[in-house]
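Next up: a single chain in structure tokens, the form predicted alone.
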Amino acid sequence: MATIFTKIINGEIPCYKIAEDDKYFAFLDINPVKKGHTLVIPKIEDDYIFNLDDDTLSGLVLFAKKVALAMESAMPCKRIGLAVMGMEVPHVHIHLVPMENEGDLNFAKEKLKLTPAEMNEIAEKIRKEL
């Protein structure tokens, strides 16, 4: 069965799409830690990062740089941060967090609840840099 994130790249699902090329997909995560907060994913579907061939793997990361150095121009903040989780959806994903400290990166804490127009705007902004 198709993970949510594949009925996204199919189309299925709306989101708020950032880039995409033939293997890879990058996405407003729709339940942000901070603005700006992006996924990207690869098109195969595979729950574990660790699972990816090499060139799969490689290619997943210069392509969530690429996505990442648009969102450092786009968003104010001190860098973006990278993590790797995979517990909630069964298919590989990249978060992409702006951040200011540390504490940006927990996951535990409270969800931005962000309007579908923030959302577009913050889309368009991260597009526009790539």
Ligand code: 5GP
Second form
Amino acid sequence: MATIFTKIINGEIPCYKIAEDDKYFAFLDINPVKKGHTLVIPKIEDDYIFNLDDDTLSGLVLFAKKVALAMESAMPCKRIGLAVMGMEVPHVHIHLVPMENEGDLNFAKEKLKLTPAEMNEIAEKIRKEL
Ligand code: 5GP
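Moving from the form predicted alone, what structure would you give for the form predicted in complex with this ligand?
Then the entire complex follows, led off by the chain already shown.
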């Protein structure tokens, strides 16, 4: 069965899209730890980042770099943090998070509640920097 992220790629589930090419896709996390929290995924389904072949993994990181630089321009922050967990969704994803301090990468804390209008505005700001 397709993962929830494959359904997002295919447009079967809506998302706040940031970027896409033939192999990779980026969109806002629906439960952000910080404004601009973005997920970057390969289009192929695999559950574990270190199962990816070298080309796919390096391409994913380079795609994430482009997105991170756009986020840095769009969102006020000290730097963009990167995390890989995969405890919830069995489809490889890199979390990119605008950071002010190390607590901003604490995924156990309560998530932000943003309106669709706020999410759209953030996605638009990041897309403009790509
Ligand atoms: P992880 O698997 O790395 O532990 O976390 C999965 C992440 O995916 C979570 O931060 C969660 O908020 C996000 N997520 C889960 N389902 C959806 C969804 O349907 N849409 C979006 N945009 N994000 C999701």
